[in-house]
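Single chain ahead, written as structure tokens, the form predicted alone.
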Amino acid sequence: MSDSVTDVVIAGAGPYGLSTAAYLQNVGLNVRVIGEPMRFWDANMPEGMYLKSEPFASSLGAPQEGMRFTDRHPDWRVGHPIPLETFVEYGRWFAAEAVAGIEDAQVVTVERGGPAGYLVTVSTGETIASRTVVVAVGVGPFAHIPDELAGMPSWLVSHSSAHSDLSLFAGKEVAVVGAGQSALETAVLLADAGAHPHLLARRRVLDWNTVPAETRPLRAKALGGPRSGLGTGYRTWLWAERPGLVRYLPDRTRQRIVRETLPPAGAWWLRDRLDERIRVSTGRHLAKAVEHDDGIDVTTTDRAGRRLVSEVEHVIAATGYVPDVERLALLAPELRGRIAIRAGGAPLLSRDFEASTSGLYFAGLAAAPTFGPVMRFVHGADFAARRIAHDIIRRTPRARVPASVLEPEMPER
């Protein structure tokens, strides 16, 4: 039994959820957006963080002009890193301007049933009947902690996304596991907060991105390829700007692209801040972790099998995110069991981001194994939102959608 009926429920109010809502509400559909705008970015990213993406690649998607990040901040140029708080403010401004009626609540359960196809239970106690559900919950549910650290109590081991205030670790010995931007920046911010970080990286040499040039000579453009939301290069441009084509690549090729595009590396502006305050051990592979007194002993090995035991008070795993339908507790077990998945647990999606269960769509990281690496970043939000909205509009009875907004078939982009 439901308390209300709607056309679409969007679970999540981050960049992908807000972008999809903007496109759908623009044509007059009844859309319920459940979530606090930009909550994960505000509550789960560390204070003092900067975005790694360039300003032109940090925009949410909307059908109306003037809603891009660079419209809100026209002075932000290539090579100008965006502070976390500036991006959160932009996202909330976008929500206020482009999306109506956002509800500060959480989706508790999505299940099949009801008069429309799905029943969505919200933390307020309301049950909504909806023809369509868009799962846009971001990366949070997919936080990955390596097996060697899994099962340890949260006061000893946590994921990097669990902390916004790193001053809690002031004066403490903290191991940071990882070699990408999240690990490197977490280590730097820990040192800034008065902690004593020890970076444990599997890579033998830390990689750093080069300083981007706002303008490039014609020869450099021809040889190096165009600039895109994922970086510079012809292939990179294809993965970033034409994700609809990536879906048609062989599965192994697509997974390699997701894995190898933008491998672990630090932003150019962070390099000088990784200084003597931070102990760095590279070429280290996690072996085991053992709780010891008031701390944890982390054992790593190098390629020769030599062991290193790090005695610390806490471990932060900056080890990324792995999309897996089974991690989405908001989906009822029966519904999760009906969703066709890829190897690894990500949903198998159509060209329109629809799962094997009709009317259920996934946006963001969960779509990366289908559409490629751009779905790991904000830059993919506009493409995903347009494609999802187009399909939902196409399926909506024409009496509900003004003829003036019915769009032609979207090209494979």
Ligand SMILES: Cc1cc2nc3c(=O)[nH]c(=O)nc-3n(C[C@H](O)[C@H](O)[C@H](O)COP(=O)(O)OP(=O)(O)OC[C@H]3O[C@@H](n4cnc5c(N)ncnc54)[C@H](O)[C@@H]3O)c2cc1C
Given for the second form:
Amino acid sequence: MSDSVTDVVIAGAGPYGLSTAAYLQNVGLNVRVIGEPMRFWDANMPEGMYLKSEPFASSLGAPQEGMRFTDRHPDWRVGHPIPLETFVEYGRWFAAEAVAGIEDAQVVTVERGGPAGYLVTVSTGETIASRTVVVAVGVGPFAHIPDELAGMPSWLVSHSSAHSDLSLFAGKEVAVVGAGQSALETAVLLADAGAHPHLLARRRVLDWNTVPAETRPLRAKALGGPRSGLGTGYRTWLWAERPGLVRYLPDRTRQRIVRETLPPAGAWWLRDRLDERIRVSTGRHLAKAVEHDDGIDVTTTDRAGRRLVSEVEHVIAATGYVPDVERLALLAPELRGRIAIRAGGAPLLSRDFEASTSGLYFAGLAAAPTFGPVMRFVHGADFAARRIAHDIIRRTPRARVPASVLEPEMPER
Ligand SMILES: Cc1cc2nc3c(=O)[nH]c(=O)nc-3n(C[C@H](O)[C@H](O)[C@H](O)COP(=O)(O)OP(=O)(O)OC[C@H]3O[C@@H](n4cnc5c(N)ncnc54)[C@H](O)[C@@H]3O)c2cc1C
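For comparison with the form predicted alone, provide the form predicted together with this ligand.
Below, the chain from earlier opens the complete complex, with every other chain and molecule after it.
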């Protein structure tokens, strides 16, 4: 039984959910957006963090003019890292300006049934009947902890997304596992907070991005390729700016692109801050972790099989996110079982981000195996939002779409 009926429910009010809502509400659809705006960025990223994406590639998508990050902060140019709180403020400003009636609640369950096709139960106790559901729950549900560390109590092992305040580790020995920006920045922020971090990286050499030039000579542009939301280069431009084409690449090629585009590397502005306060061990593969009275011993091996035992009080796994439908507890098991998936567990999606179950859409990281690496970043939000909105509007009988709203700038299919 349902308490209310709507055209669309959007689960999650991060960059992808908010962008999709902005496009849908613009044509007068009845859209319920469930989630606290920018909650993951505010609660699950460390204080003191800076964005790695450039200002021009850090915008949410909206049909209205003037809603880009660089509209709100016109002085922020290439090479000017955005502090986390500035981006959260931008996202919340966007939410207030472009999206009406966001509900600060959680979607508890999505199941098939009811008069409209889906029944969505919200943490307030309300059940909403909806024709369409957009799952925009972001990266959080997909946090990945390696098997060697999985199952340990949370006071000994946590994922990097569990922390916004690293000061609680002041004075403690903490191992950070990983070699990407999240691992490197967590290690630096731990040191800033007075902890003693030990970075354990599988890569033999840490990689760092180079300082981007604000202006580039014509020759550099011709040789190096255009700048895009994911970096510089002809192919990178394609992955960043034409995700609709990426979907048509052979599956193996696309998965390789998702893996290899923007491999683990630190931002140029972080490099000097990774100093002698941080012990760094590279070329280390996790072997096992053993709990003891005062903490945890993490054993790693190098390529020659030499063991290193790190005795620490806590381990932070900055080991990324793996999209897998099975981890979306908000989807009822019966519904999850009906969603066709790829190897690895991500949903198979249509060119409009729709799953095999009609009326159910996935935005954000869950769409990366289909549309490529840009779906891992804010830069993909506008494309995803347009596509999803276009399809929902097309299929909603009473929605009248002003031709100017979506069509002219629809990226090619
Ligand atoms: C440490 C870190 C740094 C990053 N830096 C960058 C960067 O510099 N640039 C960049 O482009 N990308 C960056 N990313 C990736 C970034 O997280 C994604 O690009 C972006 O958040 C995707 O937006 P989203 O809306 O899909 O997800 P999110 O921002 O995660 O938003 C999803 C929202 O849904 C909410 N939610 C979850 N479950 C429910 C539910 N059941 N009901 C209601 N709401 C729910 C969550 O609380 C969350 O607020 C970073 C990621 C991490 C972890």
